[in-house]
Structure formats: structure tokens, C-alpha cells
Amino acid sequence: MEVFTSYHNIVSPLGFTSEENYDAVLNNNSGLKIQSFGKLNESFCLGSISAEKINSWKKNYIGFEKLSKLELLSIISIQDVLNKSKVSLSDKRTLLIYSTTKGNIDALGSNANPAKAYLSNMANTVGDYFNAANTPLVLSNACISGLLAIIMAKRSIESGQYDTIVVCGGDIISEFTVSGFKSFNALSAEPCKPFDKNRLGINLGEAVATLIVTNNKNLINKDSAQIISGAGANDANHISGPSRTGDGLFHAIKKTIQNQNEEIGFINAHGTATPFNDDMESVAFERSGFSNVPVNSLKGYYGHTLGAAGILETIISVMALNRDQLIYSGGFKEKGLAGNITVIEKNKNKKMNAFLKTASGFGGCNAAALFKKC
């Protein structure tokens, strides 16, 4: 059975549509800004969505005053996709999968309702807004959550359970996440530089991204792609540190590309700009025989959007594939990596038919998926 991506949306600091986001990335515009945050009494480089932008959208949504920030942004993103596709979540053959790492983490504050922090409650609130016929499935597996949600959607459709799955991923910036990554000394005080020898660490970002996965060929459009294969693997190396030899990612890639003859036009990598992650990925790509395949990371435009990252970055990459464009790996200037890879240094046109998307996360989890033009 063939399974495809269909209509999509991105809500981020760079815009509230996929088209706005793609144009911003293509023009090397970054959503990362140095700003003070919360009660931490310190400035951070973050990719946050302005309150003014969010407030300007609230009036369009019934009951917004009862919705959390993440719930509202998710509904905005999903509504745009449903409007364009005419897909309905009230259809029994349609499912909502929500990927997130922290969900309504801001609900744990003293003046909030802590029950909203349960991931299932958050997903059910979003599902109820659209009268979903099926209980939403929540997927939370560290930083591979978004890409793994796409892979799981493909498998669920192939198994005959559903015909169409609306995959939505989202996370917001919170004091919990900022202070957590700060405790690892993993944050960069300036815009991040994935794969660059002078990289200093990650920036955190917030976004919601929604993508339809379906077997319905009537939903194929100019920004669709066929999902050829996908796999996950866990090297169980360390709770936060990636394998130095890239074992988990290597096995996820190997499983994804086995028996496939597609020539890969580019790899959209996880690329967090931390010393160990970027080295690990470069080693895994070299071990996979991809030293000469162009590689980029989109973290230099968005920061790390956690549960949204795999979906957001897949959408941008599908758009690039269908436009035969290689996108500059934002922030990159000079390579400094353990493995030999080819980082994209500027936007360029290239005829291609397929790309590989990868993601890696805490606990040694890794995922890879192969997409090709319809």
C-alpha cells in the first residue's frame, strides 16, 4: 500500500503557514532572538512566538480563554490543514496523532490547573474541539517524537486501521525546558551553528506543525511526497549523551534504506549544534556511505522545537524536494566534525527524487524515514 503526505501547516516565529515559513527559511531569515525569559533572570537565544501574534488569532477560536497556549496553537495549525484538505476528524477512519515532549508543561505553575499537564488531557482537548471520532494517540519519545509519529501513521494506515491520519506536533518554551537544558550546559547564548566547528550548543524554539498522512490519492497535491519507509533504533548509550559511534542512528538508517533503490538527493538531519550530537550524526552518515550526500539542519532557523521538530522539518524538506532546492544549513560556516559529510553551504537548485530525514534524542532513541516525489 502506498502512503503519502498531504496538506500541512507550520505555526512558528517565522509565520503561521507553511508557505510563510518556507519563504523565510529560503531567504535565510531566522526566528532566533536573544531575550530575557521568565524568572530565570538571564538572557537566552530562543525561537519564541510573540504574544502579540498569538493574541491576534485568538478572536477566531471559540472558547480560546479556556485553552492553553499550546492547545490554541495546535488548533490553529490543525484547522488550517482541515480547511484545505476537507478532511474531518469526526470520520471513524481518521485519527489524530499528537507528538510532544512536554505538552502543557506551563500548567504546572501555581496558578494553573495541573491536570492540564497530562499529555492525554491536552490531546483530548484538541481532539474534542474538532469532534474527533477516535481518541487521539499521544506519542512522546524525546526528540524523535515528530518523525516517529509520521512513521507510526504510515504503519497504522498500512495495517488497515485508518485511511487518513492527522499528525500534529508541538512544544512551547517554558522555564522547565530552558532551565533543564541550561543544567546540561547545552544552551548557546547566540544563534546556533549546526555542524560548524565553532558550534556552542542548542537554542530552544517553539512551534506547532501539522501534516496529513494518507492512502487517499485524491489528497495528493503539489507539496505531497510518498513515505517509502521508516524505522527507529535505540542504542541505549546514555540518558542524555548520544553514541559516539552513531550505532542507533546507523541501524535506523540501514533499516530504512534496505531494499530501496532511490537515489537520496539530500539528508535533513537532526543537527542540534551540540558537539556530541553533530559528531554522532556525521559518523552515522559516513558509516552509511553518505559522505557525498548534501546534509542540512533547520535548527539555525527555528532552534530545537522538540516534539514539533520532526514534523516541521519534514514539511520544509518535502517542499524543498518538490521545488528541487537544497536549503542552506543555517548558521554553518566551517566544518568541524568527527565524520566526513557534505554540509549544504548555500541554497542551490538540484534535480532530485528523494530525501532522507533523521532524528535523534535523549535515551539513545533514533529514527529515519525516506520520502520521494509522488
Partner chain sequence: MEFVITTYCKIKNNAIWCNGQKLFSVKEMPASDFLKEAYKFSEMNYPKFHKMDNLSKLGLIAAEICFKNSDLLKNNDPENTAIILSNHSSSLDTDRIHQNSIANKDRYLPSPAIFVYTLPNIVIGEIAIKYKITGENAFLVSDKFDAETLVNYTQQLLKTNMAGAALCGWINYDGSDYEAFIYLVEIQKDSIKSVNFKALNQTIVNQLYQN
The other form holds:
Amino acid sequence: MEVFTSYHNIVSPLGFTSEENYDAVLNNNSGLKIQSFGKLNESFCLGSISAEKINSWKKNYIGFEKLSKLELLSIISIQDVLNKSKVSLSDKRTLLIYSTTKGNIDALGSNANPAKAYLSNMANTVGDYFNAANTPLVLSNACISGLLAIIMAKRSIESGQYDTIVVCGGDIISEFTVSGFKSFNALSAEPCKPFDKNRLGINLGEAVATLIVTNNKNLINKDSAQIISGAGANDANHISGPSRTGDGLFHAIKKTIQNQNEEIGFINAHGTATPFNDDMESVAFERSGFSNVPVNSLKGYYGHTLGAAGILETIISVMALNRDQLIYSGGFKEKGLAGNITVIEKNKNKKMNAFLKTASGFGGCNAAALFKKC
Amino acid sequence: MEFVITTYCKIKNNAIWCNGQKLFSVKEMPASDFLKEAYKFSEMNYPKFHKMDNLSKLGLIAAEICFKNSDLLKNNDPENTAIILSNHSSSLDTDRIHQNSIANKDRYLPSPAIFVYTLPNIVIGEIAIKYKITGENAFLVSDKFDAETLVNYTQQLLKTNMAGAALCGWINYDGSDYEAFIYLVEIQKDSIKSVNFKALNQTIVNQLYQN
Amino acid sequence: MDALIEKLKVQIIEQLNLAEVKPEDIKPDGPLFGDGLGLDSIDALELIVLLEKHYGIKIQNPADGKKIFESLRTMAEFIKSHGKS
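Please give the corresponding structure for the form predicted in complex with its partner chain, as opposed to the form predicted alone shown earlier.
Complete assembly follows, chain above in first position.
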């Protein structure tokens, strides 16, 4: 059975549609800004969506007062995709998969409604808004959640359980995550520089991204891609430190590309810009024989958007594939990596047929998926 | 190909069961104390255990009990063994501890050793490290135990050769509430046949969970 | 100095949840990382939290931790020269 990506949407600091986002990235605009944040009024570089913009959208949605920020952004994103595709979540053969790491974690810090912090509560609120026939499936697998949600969607369709899956992923910037990553010494005070020799760590970002995955050929459009294969693997090494040998990512890639002979036009990596993560990825790519395949990370435009990242980055990459464009790996200047890879230094045109998407995260998890033109 | 449940373990109400038999129980006590007693009973002798959050401790004990009563690790390639877990409260039990550490401007002391556990899939990572399991992972969150999704997804992984065996189940820890139900799935081969094995389907998984 | 080292032993065991380690197992001049106590990268960051929590010392650059946390003695010396009390 062939499974495709169809309509999509990105809600981020760079715009509220995929097209706005793609144009911004192509023009090297970044959503990252140095700003004061949290109780201690410390300075952080974050990719946040402006509150004014969110408020201006609120009036379009019924019952918005009861929605959390993440629920509202998710509904905006999913609504756009449903409008364009005419897919309905009230169809029994359609499922919503929601990918998130922390969901409404801001509900913990307020007195508002702690029940909202339960991830299924949040996903059900979003599902109910669209009269979903099936209870939404929530996937929370650290930083690979988004990509793994796409892979799970493909598998669930292949099993015959569903025909169409709306894959939505989102996370917001919260004091919870910012303080935690700071205590980990993982944050860069400046805009992050994935794969650069002077990279200092990650920036947190917020976004919601939605992608339709389907076996329905009528939903194929000019921005679709076929999902050829995908796989996950665990490092079984350390819960937070990336494997020095890149074992888990190497195995996820190996399982993804075995029996495939597509020529890979580019790799859209995870590329968080921490010294160890980017080293690990470079080693895994070199071990996979990809030293000459162009690689980019989109974290330099968005920061790390956690549960949204894998979906957001897949959407931008599918658009780049269909436009035969290699996108500059934002923030990169000079290579300084343990493994030998080719980082994309500027936007370029290149005839391509397929790309590889990867992700890695806490808990030693890794995922990879291969997409090709329809 | 037939997929079978070869071992299962349940931990709740101050007791541990394996394959339907009660192995261990203690008088009513706080959940965190119960985990200490259960750790001693499991004899896993793993100092890292004490560094883990409660969700990971619960998951690790359940996995240890299963593997002690199973040849899964002997019969299967670790690269080909999947870990698929689920719960209702994700990592909220530990999330609250981290949130408390940043609630007050004057006592603002987030701890990296706590923050790292504010993701539910860390329990998968801990099980993967302890037993060197490097296959597929997924952590799902639902209102209640969802046998349908777990069984369908595991079957799909096995049918498509993305896994040859799996550790699956439900690990929930939320304040004083805790519950673990873990089962091991393997492909039935002549070398590992037993009348005690149960077919992998939704009805049986629900039965084992509820009994 | 010796009293501070003894206090640190207890605080480290508590902060790092080294439940199976006794204070007398930690040697004042033995390495804390590597083969010593088997501590890892998270523990290194956690020791920074310990210094702030118990001694009010903020380490701005975590890379400095490597020297400070070589052994109990280097840690104690650092506290003596930087502590408020």
C-alpha cells in the first residue's frame, strides 16, 4: 500500500500557513529573538509566537475563552488543513494523532485547571472541537514525537485500520521547559548554530504543525510526497547524553534505507546545535555513507519546537523537495563536527527525487523516514 | 506467523503478580516506600535505580520481573525488540516536582536530574539501557488502558519485520496512584512453544489487564 | 576543612541519590567522576545545584565544574574560598 503526505499547515513565529513559513525560511528570516522571560526576568533567545497575533485570531473561533494557548493554536492549524483538504475528523476511517512533549504544561504553573495538564485531556479538547469520530491518539516520545507520529500514521494506515490520519504536533514555550533546559546547560544565549564549530546549544521555540497522511490518491497535490519507509531505534546508552557512536540513529537510518534505492537529495537532520547532539548526528550520517549528501537543520529558523519539530521540518522539507531547492542550514558558518558531512551553506537549486528526515531525543530515541516525490 | 504473549506482570495495590500468580505483597504503605520494597524483592542490584523518578522505577521493576520469568532476551535480537508503553499521567508526577522548584522567585532551583525525567518515554530509555534493547520505541498517552491501539501497533511492527519481539503495556504513576501492566510478545516458534502462552489479541490483553 | 568534607559527603549522597553509597566510601582525594563514584554528566550539573542550594555559590560557567569537582577536597577548597559563610 502506498501512503502519502497531503495538505499541511504550520503555525509559528514565521507565519500561520505553510507557504508563509516556507517563504520566510527561504528568505533566511528567523523567528528567534533575544527577550526577557520567566520570573527571574533572565534573558533568553526564544522563538515565540507574538501574543498580539494569537489574540487577533481568537475572535474567529467559537468558545475560544475556554481554550488554552496550545489548544487554540492546534485548532487554527488543523482547521486550515481540513478546510483545504475537505477531510473530516468525524469520518470513522480518519484519526487524529497528536504529538507533544509537554502539552498544556502551563496549566501546572497556574491555578487555572490542572486537569488540562493531562495530555489526553488536551487532545480530546482539540478532537471534540472537530467532532472527531475516533479518540485522538497521543504520542509523547521526547524530541522524536513528531517524526514518529508520521511513521506511526503510515503504519496504522498500512494495517488497514484507517485511510487518513491528521498528524498534528505542538508545544509552547513555558517557564517549565526554559528553566529545565537552562539547568541542563543546554541553552544558547544567541540564535543557535546547528553544525557550526561555534555552536553553544539550543533555543526553544514554539509551533504547531499539521500534516495529512493518507492512502487516498485523490488527496495528492503538488505539495505531496510519498512516505517510502521509516523506522526507530534506541541507543540504550544514556537517558540524556547522545551516543558518541551514533548507534541508535545509524540503526534507524539503516532500517529506513534497507531495500530502497532512491537517491537521497538531502537530509533534513535534527540539528539542535548542542555540541554533543550535532557531533552524534554527523558520526551517524558518515557511518551511513552520507558524507556527500547535503544536510540541513531548520532549528536556526525556529529553535527547537519539541513535539512540533518533526512535523514542521518534514513539511518544509517536502516543500523544498517539490521545488527542487536545497535550504541553507540556518545559523551555520564553519563546520566543526566529529563526523564528515556536507552542511548546506546557501540556498541552491538541485533536481531531486527523495529526502531523508531524522530526529533524536532524550531517552536515547531516534527515528528516520524516507520521502519521495509523488 | 503467530504472535503470543509469553509473560506478563502486574504491579498495583502493594503487590506484584507474574503470569497470574502473586509473587510479592506488603501491607499498605506510601507508593514510594512500596517501590523500595519491590526493588529489594526484585534483587536487581542496580544502584542507578535510586536516581530514577517513580515512573521509571515502577517500569523497571515490572520489566525485571517479566525478564526474570522469560527467555525473550535469550531468544531475540535486542535490535529487533520493541518497547511500546502507554499511560494516562505521562510524566506529571515528576513534572509537579520540577514545577515546584521554579514556583518561587526566591527558591528558584530547577534540578537537571529531575527535569530529565519530565518526559514519559524516559522509562523506555531506562529499560532499554538496563537490558540493552535497541529496537523501536513509542510512548502513548490515553485516558485509560487502550488495548486496541497497543495490540494493533505491535502486530503491525511484527508483521512488517520492524520488530521480532516486544515489551508492551501500561505504566502509570500519579501521586499515590500507581499501576503497571507489562507483557512480552514473541513470535511463536517450535523452539519456544508452551501451553501457557496466550494469543496476542485485544480481548486477551484486556482480560489480562483487568484480572 | 575536614568537617566540611564530611558534610559534603552526606550532601552529595543525598543530592545525587547514591542510596547504596556510605559516606566512608567516598575518599577525600579520590576522583568523583570516571572510575571513582561512577558519576555522569547529569550528576555534574546536579553538583552545581548543590553548591547553590547549600552554599549560595552560583557557578556561571559549568565548564569550570570539571576542576571544582575533581575530588571532595577540591570542592571543599572551592567552597572555602567562594562561600558567603
